Each structure stands twice: as structure tokens, then as C-alpha cells.
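Only one chain is shown below, in C-alpha cells, and it's the form predicted alone.
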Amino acid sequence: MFDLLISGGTVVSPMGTGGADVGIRGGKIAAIGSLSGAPAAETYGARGLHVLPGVIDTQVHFREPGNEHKEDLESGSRGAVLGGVTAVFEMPNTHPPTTTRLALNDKLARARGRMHCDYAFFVGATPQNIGALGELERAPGVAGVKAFLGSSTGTLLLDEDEAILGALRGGHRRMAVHSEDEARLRERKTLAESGKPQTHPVWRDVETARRSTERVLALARRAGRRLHVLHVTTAEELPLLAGARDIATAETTPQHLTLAAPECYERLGTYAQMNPPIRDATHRDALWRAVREGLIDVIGSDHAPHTRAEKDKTYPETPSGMPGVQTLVTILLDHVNAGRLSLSRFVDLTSEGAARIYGIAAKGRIVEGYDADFTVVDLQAKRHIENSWIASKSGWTPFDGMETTGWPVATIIRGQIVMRDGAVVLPGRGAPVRFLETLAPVT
């Protein structure tokens, strides 16, 4: 007797695409095969639809505490599932940062009951929490400590080689971090013009982003940690990554792989602002190509709303980031419709790579034994992304407008179905994610 029963479906797992039933028990995957007649409690009907496993985005600011009227972990969250995403990690930089104990019990207390998918938030390196951030990386529903080494949106920085080796001597985790020269983007700020979107990459240039993760790299070499870069956005720092497998993992975004400069600022001014900069094509070129080599090991969204009020300020005076969570599935699977990615690869870079890099638990596969976790599309859909489906309390999207094929049509989250067909059907089901790391009792 199975829980749940997804019947007739594509499903795509380490045993290689193909048609299967998927049974489901206690919130976990039970049998895979031909179950046809097998006895369930109910049944998702998946005939003509792909059954991949729950993508997690590993990289969203939901901007609760402290800036809930851009966004909040209610809205956030539902966005995510309504996008096809089962899980997230977010991100330290809200007010006050998560950097303490007691910043993380607040967001593990403010989660319970109001996230719709499953979740994990960052710890936030400070100078002044380094001594603190090896019992903090190891805390229930910890992904791991993030730390700026450029400032972008918040308070948080860490830009000086003592404390960036301090830290990264401090733990035992895979680091995160935000690889952009703090240093050179202070000598650099006049060069972001008034009015004018389009020097954001001028300011934030190739350099600042290469110069940042050559430094960072070296130092996670001296102290022995691992490290994860995220949003790389230049050709110049692929070589460096590439020579720094052992301990490093990179990860991109899809605005970074579909969006490029000029054309971007020409046509969305502020609204194309993020950190690191969306670059011209030749960029993003050399990013489909590390994509296709296997030296991009994972990508997240970088959910990072700000309200239209914000973003129609005069530039610099504008915030940087766009939101990302609801629009990542249907983006990349239009990309995989378009040849750029195979459907193998879409699921390692966001599920099995993440759960790989971070080492989380029994998720990120669909194999017996593992949390039933799912994301079900329809990749023959065509549907224009329109800012009126976006959950964001921030109302819009980059990709407004554009017509994607592949869309999500349902959310299954430990063998519970919270999404189906653009709805929200089983609200506040989000539990803490577990990592393999911290599985153990902290002594």
C-alpha cells in the first residue's frame, strides 16, 4: 500500500530516462517500476509528463527579517514551489544579518508553518563571528556559512585576507561565497554613472570578479577548506576554477546564461542590475561552455527582489539583484528544448550537483529510500512568463513577457503534492533540510 502513486510518467533517474511508476511511503521513494494496480491512497497521473527529481535552488534572499515588504519567506516560498522548486537555501544578508544563534533560531522559528517547500539558511561570516562559525555551520537546518568578500545588498563584508583565511580556517563545511574585489570596487565607483544602468559592468568589472576569486582560491588552498563560488559571471575566472577542482565547486544563473549586455540595460535599465553584473556574450558564451564541460557544477537562481519603487530610483542610487526562484525550471528547460542543455544535465546541475556539493540528505535523486521529492513538467508547454504569475511581493520578473517551453505542472515535496497546476495545494509544508554533515549530535 503506497502513501502516493505517480503513475505513467518520463522519469528520470541514475538508472537513465524512461517510463515508470514511482511509489511513495512515509515521505520517502519506496519502489520504482511497473506498479500499475499496486494499491495507493492516491494517484498523480503523469502519462505524457517528465518526473525529474525536486530542484533545489541553492542560492535565494527572501529578505525576512527586515525587508518583508519586498519579500518574505511566505512569498518567497511560494513562489519557489509554484516554479517547480522543492527546496532552498537562504541567504544571511537580511536585518539583522544571520550571523548569531539567536538570528538563526528567529529564521527556523519565522519558517515553521509558513514555508511551502523544504529549506536551509546560510550563516553570514562577520570579522567579528569567525571564532563562532564552526558551531554555527553545524547547527539543524544550516547549509553552511556564506561569506561577501565585495559588498552588494546588506551589511555583510569580509574583504581582508586575515579574516577570509580566518574563517575559512575556522570551519570543516564547503564555504559560499560572493567572489567580487572590494578593494577595486571602492577605486572604481565613479566609473557607475548617474542615469545610466548600462556602467554597471564598468564599475564591476572583469577584474573585480577575477582578481576576487584568484585571492579566495588561494586562500582556501592555504587553510585546506573547500569552497563554492557563486554566481560566476566572467571567461577569466574559469581557468582559475578549473585549476582548483580539488576544492572548488562554481555555480551560475540562468539571468547570466539568457540575459547579456548591452541589449539587457537598453531594454530593462535597473531591473538588469545584479551582482555580479550580467556581461555581454562573450561571457555568457564562455558560461554555456563550462556548462557543457562540467566545470559548473550547480545553478541557482540568486532570488533577489527589490520593489519597483527601488529599482525606478536614478542609478547608482538603485538596488542591485531581480527576482529568480519561480522563473529558474521554465527558463532552463527552454534551454534545454533549444539544444543548449541535455535534460541529464539540467538535473545534475540542479539537484544532484547541489545535493553532491553540500552534501544533503537523501535528497537530489530519485532512488529508493530517498525523500520523495519531485518536480513534474510538461516539456512540450509553451506559456509566456508574465509578471502577473510572479509571487514575488516584489511583482516582476526580467523575463516578462517571454514566451519558454517546458513548464512545471506539479510539486512534490516528501511524497506530498503542494503544487499542481499553478496552484498551491498544501500550504506550509516546509521542513528543514538535513546534511549528511551535521547529522550527528553537536558534543
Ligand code: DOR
The other form holds:
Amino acid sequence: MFDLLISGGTVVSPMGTGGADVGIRGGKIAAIGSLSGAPAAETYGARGLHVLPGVIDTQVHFREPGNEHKEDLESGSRGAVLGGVTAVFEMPNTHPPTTTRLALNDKLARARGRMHCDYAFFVGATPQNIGALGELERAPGVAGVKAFLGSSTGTLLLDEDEAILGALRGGHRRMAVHSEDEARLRERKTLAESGKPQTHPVWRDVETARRSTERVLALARRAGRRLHVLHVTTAEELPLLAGARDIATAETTPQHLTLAAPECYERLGTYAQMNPPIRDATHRDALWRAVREGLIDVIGSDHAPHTRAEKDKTYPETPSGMPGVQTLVTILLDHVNAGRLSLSRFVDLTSEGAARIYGIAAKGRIVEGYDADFTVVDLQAKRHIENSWIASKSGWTPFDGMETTGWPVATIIRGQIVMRDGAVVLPGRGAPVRFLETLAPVT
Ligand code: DOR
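Please supply the coordinates for the form predicted together with the ligand, as a counterpart to the form predicted alone shown previously.
Following is the full complex, with the preceding chain placed first.
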């Protein structure tokens, strides 16, 4: 007897892609195969649909506590499940930032009973908390340590060699970095011209990213520490990453694979402004090559909501970032349909890759015994992305008006259908993601 039977879908699993039913019991995958006729409390008919492992968005900013007018854990995670995302890793640049045990416990308490998807939180590295990071990164519900090597939204910054080395030496799990060189950002700030968001990638140029990535890779090698370079945006960083495959993994974002300068700044103005910036098509093409060749391990949305009022100020007073957790799946499926990405590579980049690089316990694949997390998609569905669909408090998306082919139709988390046909059908029952390196002993 199953709690839920997903029947008749095309399942993407380590066995390949093919027709199969999936039986779920106690929130876990209990059987995969031909299960028609098996008794089940509930059946989800997936004929004509693809059943993918639950999509894990490993980079979102949900703004709670401190900036709940832009987003909170409830609204951000509602966007996630509407967009087919089953788990998110949330960034520490909130107010206060997630840099202490107190701030972490506060976030975990706020998440309980309110988040619609599963979650983990990053702990921010600062010069003041270096000594505590090794312990903080082992707390349940923590995805790892994140360091901003160049300043972006919020106050977090770790830009001195000694401090970066201290953070790298002070822990063991893979450390995530925002890689832009702070000294160069300061030197070049005057190149950000008033009212001209197209100068954002001139100020925060290719060399700002390249130099920082070169430096942090060298520091990580000295420290013998695993690294994850978030939102890689330049062709120039790719050979550096290729030379450090033993210690470093890399992420890019749907927006860096979809938008390009100068067109995005002409059309979207400050709504295309983010850090590191959207660059020209030569970088976008290089990122696609890196995605196809396997150099990019994971795609995260860097969901970074800001209100229209904030975005409507005059550049560079405008904040950097754009919402993305709700559009990640359909944007990438559109690329699948356009032949730029295979479906199995999509799964590798959004589920298996996340599990592999962060050591997630029992998520990321459709395998017996794993959590029953699924992103069910209709690869043929064609619709326009619209601002009115966006659950984020920010209420907009840079992809407004774009027609995409391939849409999520159900989000299933630990065996519970949370989103169905575009509606959230269960109250928030998200739980902390579990990691191999922080599993609590059974007492
Ligand atoms: O554009 C960005 N926005 N990049 C970041 O690194 C932070 C993010 C935010 O939190 O707004």
C-alpha cells in the first residue's frame, strides 16, 4: 500500500528516461517500475508528463528578517513551489545577517510551519565570526558558509587575504563565494554613470570577477578547502575553474544564460542590474559551452527581489538583483526545448549537481529510499511568463512577456503534493534539508 502513486509518467532517473510509476510511502520513494493496480491512498496521473527529481535552487535571497517588504520566507517559498522548486538554500545577507547562532536559530524558527518547500540556510562569513564558522557550518539546517569577497546587497564582506584564509581553514564543508574583487570595485566605482545601468558591467568588469576567482582558488588550494564559486559570469574565469576541478565547483544562473548586454539594459534598465552583472553575448556563449561540457555544476536562480520603487530610482542608487526562483524551471525547460540543454543535463544541474556538491542526504535523484521530491513538468506546455504570476512581494520578473515552452505542473515534496496545476494546495510544511556532513546521531 502506497501513500501516493505517481502513475504513467516519463521518469528521469539513474535508470534513464522512460515510462514508469513511482510508489511513495512515508515521504520516501518506495518503488519505481510498473506498479499499476498497486493499492495507493492517492494517485497522481502523470500520463504525458515528465517526472523529474525535485529541483533544488541553491541560491536564493528571501529577505527575512529585515526586509520583509521585498520578500519573506513564506512568499519566497510560495514562488519556489509555484515554479516547481522543492528546496531552496537561502543566503545570509539579511538584516541582521545570518552570522551568529542566534541569527541562525531565529531564521530556522521563522521557517518552521511557514515555508512551502524544504530549505537550508547559509551562514555568512565576517572578520568577526571566523572562529565560530567551523561550528556554525555543522548546525542542522545549514547549507554551508558563504563569503562575499566583494560587497553587494547588505553589509557582508570578507576581502582581506588573511580573513579569507582564516575562514577557509576554519571549516570543512564546501564554502560558497560571491567572487568579485572588492579593491577593484572601489577603484572603479566612478565608472558607474548616473542614470546609465549599462555601465554596471563596465564598473564591475570582467577583470573584477577574474581576479577574485583566481585569488580565491589559490587561497582555497593553500587551505586545502573545497570551494563553490557562485554565479560565474565571465569566459575568463572558466579556464581557472577548469584548472581547479579537484577543489572547486561552479554555478551560473538562468539570467546569465538567457539575457545579454547591451540589449538587456536597453530593454530592462535597472531591472537587469545584478551582481555580478549580465554581460555581453560572448560571455553568455562561453557559459553555455561550460554548461554543456560539464564545467558548470549547478544552476541557481540568485533570486534577489527588490521592489519596483527601489529599482525605479536612478542608477547607481538602485539595488542589484532580480527575482528568479519561480522562473528557473520554465526558463531552463525552454532552453531544453530549444535544444541548448538535454533533459538529463537539466536534472544534473538542478537536482543531482546540488546534492553532489553540497552533500545533501537522500535528495536529488529518483531512487528507492530517497526523499519523494518531484518536479512534474509538461514539456509541451507553452505559456507567457507574466508579472501577475509572480508570488514574490517584489511582483515582477525580468522575463515578463516571454513565451516559454515547458512548465511545471506539480511540485511534490516528501510525498505531498504541494503545488498542482499552478495552485498551492497545502499549507507550508517545508523542513530543513539534511546533509551528509551534519547528520545528527540517533540517540
Ligand atoms: O545582484 C545581487 N543581488 N547579487 C548579490 O550578490 C546579492 C543580491 C541581493 O541580495 O540583492
